[in-house]
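Just the one chain here, the form predicted on its own, laid out as structure tokens.
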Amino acid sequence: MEITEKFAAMIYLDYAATTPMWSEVIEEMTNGMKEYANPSAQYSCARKARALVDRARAEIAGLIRASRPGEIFFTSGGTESDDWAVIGAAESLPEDKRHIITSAYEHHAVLESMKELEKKGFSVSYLMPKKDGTISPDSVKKELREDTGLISIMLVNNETGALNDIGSISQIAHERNVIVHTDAVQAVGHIMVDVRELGVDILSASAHKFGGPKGMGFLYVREGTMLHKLHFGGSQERGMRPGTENVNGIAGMAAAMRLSCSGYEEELTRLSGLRDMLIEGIKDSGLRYVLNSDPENSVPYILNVSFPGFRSSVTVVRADMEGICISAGAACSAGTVGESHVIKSMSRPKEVLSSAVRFSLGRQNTEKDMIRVAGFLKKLAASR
């Protein structure tokens, strides 16, 4: 894959925020833009555009093991997918099923949707993670009530990389006929995501998290799952999500998924090695540190660590001065005053909460990058 000079010159360790597009994706999108006709029209050039959309839908469905292409709905990204999943599913529930279970460390797209539902009279339970950062299926089971209608728990946490046992949660939920949604934005294109194994009814994903275009995502909705629509207008997406299709974005997302899912096991092994090198560099740096990610229960491409004595914003700026891009949390909260609600949910002490930073790795990272980061950390330690 070709990358820009900017990405070649710096060490980019914020892949959980966004990823550089594959060159093949750019080519696929360029071809999509050439099919300028409206895919909903009836003439021949429109049918070419429709074919691109249909092919992409079928490919994405196959990659997540959906039963049929019609279970895939295209959206503008992860936030819309989460909003639609949570609010659309909740508003489809009967009056006696207005209790929802979620976690305290969900993405803001889910949490803000929950707040809106609470204003409408829904009751929401917010589960706290265990010490390893995961949400226990037992805690979900204990929180179930007769009026529980929906559960929304993320598959991979975007700040710590904690990997939740969604399969077990789905099994518990379906014994009580409860709908299950998972935010899989940090999982799709990185690890095996099989909706049948997960047992979920609804799943959210975002293209720019796996080398695709920004402003493009999808929602998997298992056949038979009730979901109210949030938008009104035309008949696109079977009347559920009206508006002229983003043909080139859809084509680019499918290409990105195809490329990202190809050889992901080897890539996970490689990233595990880099993550372990990074941890060793942290240990040898002379810095005080606290790992907020449990390597045994998280994906290898996200590592959250606190350096007590250095505020998160200071570490991020100092790293940037060395040509290293890391973050102090989720991109949606970057630049705002406040502390990570994810780390806060893990009951960390104040000095740990205020000094947390995230390293997130991707396909362009190398061992040389980890060596350079280790050098930066030693330099940071020496500056105390």
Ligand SMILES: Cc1ncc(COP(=O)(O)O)c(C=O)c1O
Contents of the next structure:
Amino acid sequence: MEITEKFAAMIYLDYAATTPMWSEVIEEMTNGMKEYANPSAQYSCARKARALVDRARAEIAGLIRASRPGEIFFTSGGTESDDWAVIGAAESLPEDKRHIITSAYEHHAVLESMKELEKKGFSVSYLMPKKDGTISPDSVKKELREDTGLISIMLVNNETGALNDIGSISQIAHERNVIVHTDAVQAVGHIMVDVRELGVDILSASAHKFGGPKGMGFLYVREGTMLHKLHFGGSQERGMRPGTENVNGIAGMAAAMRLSCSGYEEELTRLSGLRDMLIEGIKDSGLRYVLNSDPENSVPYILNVSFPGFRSSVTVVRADMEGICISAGAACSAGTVGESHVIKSMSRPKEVLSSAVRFSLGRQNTEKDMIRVAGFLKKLAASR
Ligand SMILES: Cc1ncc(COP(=O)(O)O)c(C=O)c1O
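What would you give as the form predicted in complex with the named molecule, now that the form predicted on its own is on the page?
Next comes the full complex, and the chain you just saw is listed first.
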């Protein structure tokens, strides 16, 4: 991947917020913008657009080991995918199955959908993570009730990188005929996401988290899963998600996924090395620190750490002054000054909660970046 000038000028450590697009994707999409036919039209140039959509669907289905391309539905991103999964699945449940299990640290796209369902009379249980930041399959089992119809637990937490054992959760759920959704937005394109191994019925993904365009995502829905639709209109996406397809975005997302998934294992090893360097830098900085990510149970590309004595927003601004982009939490809530609901769910003391920052790593980061960050942390410690 070529490093765009903008990203070369700074140390970008906010890949969980969004990722720079692959240069190959930018090129493909720039050319794609010259195509204008509606894929539903009858003439020959429209067939080219239709072929692009079909090819992208088949490619994405193959990359997550779906049984057939028809299990992939294109959406406008992770938020829409989550909303559709949660509301659509809940509304398809029978009257005697109106209990849902989720976690307290889901992305707001899931949590806000749950709130809507509560207003409609659904009962929702919010599980708390263990000390290591993961949701225990046992806690899911304990929470199951006769009327449980849906479980929605994220695969990778966007603030701590905690990696949940969704395979075991699905197994428990399916013994009781409960639908399982996972928000895999921070996993697809980074780690192996195999819907058969995960055993999930519904899975959400977002293209801009793996070097694709913003405003583009998909929902995997295992064949036979009951799911109501949220949009009404034409017959696109088999009538389930009407509206003229974003052909260029769809093709760009498939290309980004292909590029991200090829060689992901070596990339994970490389990122583990960088994450370990970052932890060493934190240890050597002289700062008081608390790791909110457990390296044993988290993906290597997200590290959340608190520096008690330095408010999150102060650390973020001071890092920015050194050309380092980090965040105080999820991008959609980072603009608002408040405490992270994720770190809060981990029952951390107040000073840990108010000083948490997230480093999220990606393809363009190097060892040199980690050395620069270590220097910044020493400077921060010296400023006390
Ligand atoms: C775990 C998770 N789910 C959902 C979303 C929402 O995705 P999008 O930005 O594509 O709407 C995000 C984005 O930050 C995320 O990290």
